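One chain comes next, on its own, written as structure tokens: the form predicted on its own.
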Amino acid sequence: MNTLLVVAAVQDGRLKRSTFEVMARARVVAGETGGEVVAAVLHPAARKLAPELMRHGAARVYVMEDPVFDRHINAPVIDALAGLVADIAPRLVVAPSTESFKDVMGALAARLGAGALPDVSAFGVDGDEVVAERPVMAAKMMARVSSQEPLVVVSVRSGSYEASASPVDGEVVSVAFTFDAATLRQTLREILTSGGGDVDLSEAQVVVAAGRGVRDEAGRDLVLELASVMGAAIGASRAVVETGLFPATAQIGQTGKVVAPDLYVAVGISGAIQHVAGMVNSRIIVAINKDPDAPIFDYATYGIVGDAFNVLPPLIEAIKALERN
């Protein structure tokens, strides 16, 4: 039979909502080529996450409880990984592409002799090969990959697929799992989180994102605002990151975070193909902008040409208003 070896991501103790995404996908292609869906959770708490693992249609869920996992650092995910991987044999061993996974997937493809496809926006087993479709060029083209591997290891970028539920009689499969910490040759010092408040970046279902015409502290503070009454996290263009606003763990782009939210809002971001291959996957797309011709509106949903000055002041009084009716 065909597994599909499903590893979770976890932050702050839950699930991300980028390991649904890619259940539903592995759903998928477990119902062509007749194979099963499998899911790995590697957190001292694993045990407690299963029955939602069940419920986007694990057939079995394997938990590795062990303390080392409480803070993500790469030598004991690997050494987990690869046991696990020899002991059940998938054929594709699939993770959402966060920055966790990217920074073992490819000591973990090298360790199990697996290809590797990653960052992949589709993905999918035709007869004998793993085809993949993958953003190049800072998403302005896609690239056709494949590989022929008898296993291979796939990380899948956050909203290419549209996470749903289908709940399975699942089995939860404890595996034993001990590290030497004494053995690690890094050390991790400290974590740090995407801007946004309370709300993190990379998971949040609208983002605010401000770029060039934000142009000060007075544009900043409504930005702030704005995500404040909508409730979302805050995201930024490289160019305002690079003026202070913001702090670079908000910078959204090719050279920083990827997101999928449902609601997208660029607020003065003139549309640089570098940013946008860093959103180009949110379902709605708010493009705010004086410049009538600025890229950015090739991509928006709904575009509002005016300085974001006039623009947000009278659109958060309006959400104000909404709230209080």
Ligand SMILES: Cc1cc2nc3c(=O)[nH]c(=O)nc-3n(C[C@H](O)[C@H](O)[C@H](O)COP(=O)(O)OP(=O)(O)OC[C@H]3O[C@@H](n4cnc5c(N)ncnc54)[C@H](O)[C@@H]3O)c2cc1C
Given for the second form:
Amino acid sequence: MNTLLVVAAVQDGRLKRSTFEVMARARVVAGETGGEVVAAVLHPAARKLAPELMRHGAARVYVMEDPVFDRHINAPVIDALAGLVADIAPRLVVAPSTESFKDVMGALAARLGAGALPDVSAFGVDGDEVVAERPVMAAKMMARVSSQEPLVVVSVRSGSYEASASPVDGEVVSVAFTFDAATLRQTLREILTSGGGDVDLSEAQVVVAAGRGVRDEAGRDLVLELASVMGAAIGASRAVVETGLFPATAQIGQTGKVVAPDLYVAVGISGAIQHVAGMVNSRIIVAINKDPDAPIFDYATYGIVGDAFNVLPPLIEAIKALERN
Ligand SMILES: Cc1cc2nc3c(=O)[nH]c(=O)nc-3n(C[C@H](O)[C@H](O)[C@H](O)COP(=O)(O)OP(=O)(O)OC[C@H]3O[C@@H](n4cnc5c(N)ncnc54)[C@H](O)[C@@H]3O)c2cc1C
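Follow the form predicted on its own with the form predicted in complex with the ligand, if you could.
Complete assembly follows, chain above in first position.
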């Protein structure tokens, strides 16, 4: 049986949207290869999350509920997943390409002697091969990568697939796992939140991002207000992170976060390739820039040529008015 094991990503006790995107693709691949989709959740309250995974097609949900999983630490996660994979022998281990999974993926693949296809935007099985596409060179090119290893670990960029439910009558399998926390050589003391708005950037369906064109605190306040009325997460180009106008955690691009929301609003961003690498997979891109020749318009679905200080106030008012009606 070609089993696809999806490793669920959990944040603040909830399954991340990217987990369901991976589940949706895993179902298609399982359908093509005569396989089945199962899921693993590592969390102190993992059992509570199982029904949602069955709603997205998991025939079995393996739950590991050790308290050590409360906050992500590499060593127990690698031990737990390596043990589970040894037991159930899947063809593929697939997970959303979260910071946590990026951290453990190489070690997990090495421990299992598996092939690794990290940070892909598409994957499938073609005969004996696991094939995938991976954006490279700041997303300027796509690399086709493959592995013929009998076991392959794949991480999938958020936004690569559309999440959709497909309920099955699955079962929950409790997997015994004990880990002596005293043996840990690292501890997680504190997680610093971005301070860049209320919505998680990597999971957001709408992102409002600011570039050097927002200029100063007054421009930043306009961007924050637009994000607030749109219920959007706040992103930034490296230029405004370097000036200290926005936190480093808001940076989008080659050396920042990769996002793929339904709607990306770029305010005063020129569209340098290093920035575009982090947002080019957004479904709809709206660019606001006073330079009609700014490269960002090459990627934009809709463009507004104008000064952000003139465009944003009426735009914010118009959205507020829409919400009132
Ligand atoms: C190795 C490397 C890695 C990098 N990684 C990243 C990364 O991860 N993310 C990233 O963003 N950058 C990254 N960069 C930097 C990148 O090359 C650009 O310098 C940066 O993205 C530019 O930011 P910007 O678009 O905000 O600024 P600019 O390029 O200066 O563009 C500002 C834009 O604002 C417009 N503008 C000005 N005033 C207004 C106004 N009042 N209203 C409307 N529009 C206005 C201008 O027309 C212009 O198009 C990296 C660079 C290198 C070398």
